[in-house]
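Take a look at this single chain in structure tokens; it is the form predicted on its own.
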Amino acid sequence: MSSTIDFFISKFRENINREDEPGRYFVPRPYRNASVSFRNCSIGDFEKRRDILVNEAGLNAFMFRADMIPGCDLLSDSGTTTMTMKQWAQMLLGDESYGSNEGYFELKNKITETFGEDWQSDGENKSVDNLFIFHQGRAAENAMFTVLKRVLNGMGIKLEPKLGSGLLPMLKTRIESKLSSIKNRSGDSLDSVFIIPSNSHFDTTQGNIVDKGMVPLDLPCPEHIDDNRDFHFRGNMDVAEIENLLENEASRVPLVYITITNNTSGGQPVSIANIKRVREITDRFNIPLFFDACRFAENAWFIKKYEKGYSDKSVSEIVHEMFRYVDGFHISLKKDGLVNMGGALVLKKGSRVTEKYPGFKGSLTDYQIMAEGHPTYGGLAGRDLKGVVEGLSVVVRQDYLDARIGQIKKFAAGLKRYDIPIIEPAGGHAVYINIDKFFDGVETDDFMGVSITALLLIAGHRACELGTYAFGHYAGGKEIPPDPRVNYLRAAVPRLAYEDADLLSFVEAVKILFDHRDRIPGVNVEYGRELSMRHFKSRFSFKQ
């Protein structure tokens, strides 16, 4: 009997180690539903959704009423997480004291536990800590670049009025194009403009940098546009370009950013080898290195899965190593914090940024108090802090990440089954449809990503155009596309919220559009074409 049981155990184990196939599931979810929420509308209400889309929302997915989406709301994975029962239980225990609530101290300890010993308070100045809490990541970005620009201006740094002659030609062209597009209200000239390079800045990060009169510069690795499914780190930074930039313009670069995972390039991960190499380059020029760390746990999962030498390390061990190479990070806790609201900016103990810019921490504390509140709550309720602490415990669990990223892989496989062009391999939080390839061989207008998202809303699903409209801009009477070019429709999957059947119904709706793509109309921009962050605010109409 024992040998028979052992036989079946071996077969069961073999089964759960199989790669998922379309329509087949070998591993159950590591969680079960504890509550459900029924829709307020029917999937068959097509005419009602058309009326809202055209007459209320102006074809803008951001303006479409969420309560009228009966299918998948894949506009964002930010703040859309279904929280766990333990998170809700912790929120009931929230301490709502105005100053120094207990959740603050629990979060400080959890930051050190999650990211490593280097991230505990440095103890240099008891009135200035290294954890700055904000109501969301966007506010942390704004604080970061507002204070940085103030400190830089106060230091009176003199910059050359011309770009270095040794810059790579394509890199120089990209910088000059960015410079010409910045609406710098203060009228700054080149000799006072700083550059913030990244593997790729996301839209709000880019917007915050531009708003402060600085240049956001994307330096994605060459592989980010390849169709090489065997290369798993297409979120990497181009090390040749960052090295060339710093060799010629180091005085113009106050810090370097790496976004993990690289959202703009399709939610693609960054390897530790690339992080380490960028750190070596920034070390040579004494420049701080920061993470945009919104999806740090997903990034660590990819490293464990695909980077040589890391398969036997835990996700937590990999996270510690990743964060060993940076001086600071900001994070939207609405992603890999698994909460509905929250953000933070964290500086490493003895950080290079505080050594190079001595007034930075103090000014950041002042800004936080003025904009958000006392540093020990930073725009969040005490119960929210408790939820974050529990969320950070869950997000590094192997079983959670296996299920999370496995669901994205199955979603991507569903689209590939119908030859719908997507970024491959799929990233950790979303599937990205390549709009240019979607319409390959079909004569189209600009902004077809807006058209697809609008028609998907009528079908009952919501996604997000992240392409020539979201990342391009209008200047001198003409459209300037993003450089490097990105033109995607992002279907971002909320954490723990949808089942595979929901996502596969989204696939079937996209298939209808793909099969009849020659009939999809273009759009007119009725309002907002010249505005900053225009994709949040614009209104469109279908061309007749």
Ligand code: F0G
The other form holds:
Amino acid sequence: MSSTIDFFISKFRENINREDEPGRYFVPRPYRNASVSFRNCSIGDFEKRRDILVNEAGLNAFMFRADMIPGCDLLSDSGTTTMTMKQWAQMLLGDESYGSNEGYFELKNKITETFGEDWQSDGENKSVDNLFIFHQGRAAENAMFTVLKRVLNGMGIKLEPKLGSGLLPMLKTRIESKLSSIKNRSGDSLDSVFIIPSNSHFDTTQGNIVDKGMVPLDLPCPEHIDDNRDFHFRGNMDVAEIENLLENEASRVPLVYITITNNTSGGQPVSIANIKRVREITDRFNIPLFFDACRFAENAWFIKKYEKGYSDKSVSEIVHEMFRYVDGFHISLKKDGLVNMGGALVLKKGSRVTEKYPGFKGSLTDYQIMAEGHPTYGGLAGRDLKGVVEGLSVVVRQDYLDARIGQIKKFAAGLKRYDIPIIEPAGGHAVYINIDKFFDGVETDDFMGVSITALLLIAGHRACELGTYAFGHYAGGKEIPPDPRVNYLRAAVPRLAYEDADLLSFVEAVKILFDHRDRIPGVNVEYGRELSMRHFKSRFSFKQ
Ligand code: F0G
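Next block: the form predicted in complex with this ligand, after the form predicted on its own:
Zooming out: every chain and molecule, the one shown earlier first.
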């Protein structure tokens, strides 16, 4: 008898270890719905959506009323998480005291537990802490670069008026073109301009750096545009370029960044080997290294799955190792904090930032009090802090991450089944459809990503154009496309919100557009073409 049961157990086990097969589900989600929210509208309301899209939203996906989207709302994975029952329970337990509320101390402990012992606050000066809470990621970035620039100015660092002659020609050209646009804005001359390199900065990070008169410089690895589907760390930084930059311009570089995962490059992960190598290089020049850590847990999952030597380590152990190599990080907790609002900036105990820029921590504390609130609550309510603490417990769970990234993989496979061109392998939080390849061989207009987004809204789903409209700009009476060219439609999947079947209905809608791509109309820009961050504000109409 027992051998028969053993037989079945072995068969059940075999079943859950199978690779994905289209249309077959071997492993259930590691959670179930505890509460659901019904839509206001039905998938069949196509004419109503066309009316809203054309007459209210001006074909701009950001302006389209969310309550009229019956399908998948994949505009962003940020702040769109469905919280767990335990998180909601924590909301009721929130301590709303004005200073030093309970959630603050719980969060401090959780940060140490999640990122490692090095992230405890500095024992010697308890009044100036290492955890700075903000209402979201970009507020932390703004604080970071405002204070950094203030401190650098105070130090009176004198920079060379010319770029080093040993700079790689490609790098030199890229810096010079960035510089000229910054000089146009701020009037700064080269002898006061600092450079902040990254594998790729997110657009708000980039905006915050530029706003402070510094140069954001993306150094993605060469494989990031490759079609090599077996290379899993396309989010890496270009090691040769960062080394060359520091060999020639170290005094101009106050900090180096790595964004995990690399959202701009398709949500692609960064390997430990790459992080370690960049750390060695920054060590040689005594430059602090920072993470933009929004999707740190998803990044760790990829390391466990694909990097040699990490398959036996837990996600938490990998997170600890990743964070050993950096001096600080900022994070939008709206992603891997699993909450709807929140952000933080955290400095490591004895961080190189505080060593190198002695006024930094004090100035950051002052800034936080002025802009967000007392350091013990930042921009958040006491209950929000408790929600983050619980979110950080869930996000490093292996079963959660298997389901999360497995879902993205199935979504990507659905699109691939119909030959819809996407970035492969898919990253951790989104699928990116390549618009240029989508229209390969078909005569098209300028902003076809905007057209597809608009038609998808009529179908009942929302995605985000991240292409020639979002990243290009209009100057001197003509359209300047992004360089290097990027032209994607991003379908970012909110955490714990959708079932696979929902995403497959999105795939079917894209297929209809793909099958009839020669009939997709272009758009006229009715308003906002010349504005900064124009994709959030513009209005369009369909060309006839
Ligand atoms: N850094 C990265 C890598 C991001 O992806 C984002 C936000 C931020 C910083 C800013 O954080 O939104 O809390 O202020 N990304 C969202 C997205 C908006 O849709 O990719 P925030």
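Positions refer to the first chain, counted from 1. Think of the rigid core as the biggest set of C-alphas that the two forms share within 1.5 Å after superposition. On a predicted model such as this, the values are computed, not experimentally measured, just so you know.
For P30, the Cα coordinates differ by under 2 angstroms between the two forms after the core has been superposed.
Once both forms are overlaid on the rigid core, the distance between the two CA positions of E14 between the two forms is under 2 angstroms. Core-aligned CA deviation for P484 between the two forms: 2 Å or greater. The two forms line up on their rigid core, and L531 then has its Cα shifted by 2.3 Å between the two forms.
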